[in-house]
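Heads up, the chain below is alone and in the form predicted on its own; it's given as structure tokens.
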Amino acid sequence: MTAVASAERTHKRIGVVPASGALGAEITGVDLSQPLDDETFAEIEQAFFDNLVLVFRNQDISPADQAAFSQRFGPTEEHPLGSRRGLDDHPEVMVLENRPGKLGPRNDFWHSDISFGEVPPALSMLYAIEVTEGHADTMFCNMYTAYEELSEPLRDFLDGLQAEHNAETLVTEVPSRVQVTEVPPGVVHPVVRTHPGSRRKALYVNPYYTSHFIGMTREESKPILEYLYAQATRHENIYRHKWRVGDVLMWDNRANMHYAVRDYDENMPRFLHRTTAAGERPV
């Protein structure tokens, strides 16, 4: 089932509004800062599986709400490396900001975030507290569409696969980001994943977290990898989110990639909160 067909299902208490025809959805009907009854967040989980990216306009919640809400998908997690901080009453509620003499880490890779643990997070949710409309636009794409269209044998090969994921690159980063100063070894995560959700698989390596195919060198792994990138991120299989205050916006790690695009300087005010869920060891 593609995105697009997803949009068919029969939904009694939610509206699902697809935001392109590659991934991603919004969900009208829908106030986070209240409890959800079993069936509505059924209902939502199943929208998420279908769609990988959703989101909620014109909310308005606490981190409380913000965190309840995302322990519905799995346990919060602070960021493994500290390399963000967390609100003092709710250390699993990070916050991104961009503010004068404060400009704001920069995302402007494709990614999945944090693959290079063990045990990678599910979910990723993001609320705009405050933002400047038309710059830091957040891109996805569809890692499932990335792997079925890939040729028969291409797949069969890729099936096979592992992969090197580390965060060696995260000692590098920007001085506005919480220095990293101690990198994890590498894990080792097969290419091609089975989501437990949907029993869909999905291409599993970024450009940013993978280093090389095991069984093989970096030189050789390189030209197949970007290949594969190549295909994910085709403007055919992309979604382009355009933020607005109150928006909640959550995406499914284990079957897309994200960019965020860095069209704005320290002069264009920014703050979110971000939580995340822990997921499943990748198989």
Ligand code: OGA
Given for the second form:
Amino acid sequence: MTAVASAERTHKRIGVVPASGALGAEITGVDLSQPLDDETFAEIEQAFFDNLVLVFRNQDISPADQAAFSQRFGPTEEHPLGSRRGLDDHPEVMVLENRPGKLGPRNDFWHSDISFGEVPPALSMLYAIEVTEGHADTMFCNMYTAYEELSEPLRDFLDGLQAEHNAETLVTEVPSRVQVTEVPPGVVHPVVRTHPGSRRKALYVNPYYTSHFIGMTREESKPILEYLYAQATRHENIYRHKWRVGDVLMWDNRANMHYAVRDYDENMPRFLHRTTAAGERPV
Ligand code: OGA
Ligand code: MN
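Can I have the other form now, the form predicted in complex with the named molecule, not the form predicted on its own?
First the chain shown before, then all remaining chains and molecules of the complex.
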């Protein structure tokens, strides 16, 4: 089922408007400052599995509201490397901030959050409190279709493969990205994982944290990984989100990669609250 086909699913409690042909949907009729009944939540969760990125516009939520909504999907977590500041009274709500004298954290690389962890977060959620419209978009690509559109022999090859993920690049590549000096040892994840909610298979490698396939050298792995990334990030496989104040956007780290467009400087304010909900060990 593609994101487009699943858009035909009927919803009673919410509106689901596809945001691109590849992935993403805008959800209407939901006020995230209010507790959600189970039926509404179930429809949101289904829309999330179908579309991988959900956008709720014009929200006005407190850190407690954001934490509570995130927790419906799984326990909220602090950043494992401590590289993001959390709010004093809500340490699980992290701050992404860009303002004069303080450049925001860089995320201008395709990645899936914390894939170097044993149990990476299922989802991440951002709430836009201040934005500079037209700048600092975030891009997402669909890793279900990136897998499904490969040839059968290549899918068969990848199905049995594992890869190492580690956070080496956080230290070595661009030191200014995050203040990290020590990283945990690498972890091994399947290259193709089955999403526990949708039961669909998704490619689970990313250029920032995946170093190589297990049993193969980095030299052997590189051209294959590069090919997969090129396929995954084709324009047709991307949703590009243009931020507005009041947006709550959540993405599924199990079946997409994202990239924060770095087309701004310190004079273009940006202030978002970020939460993550725990996932499961990829299988
Ligand atoms: C993140 C991230 C993207 C953005 O918080 O994990 O990648 O646009 N953010 O800020
Ligand atoms: Mn990220």
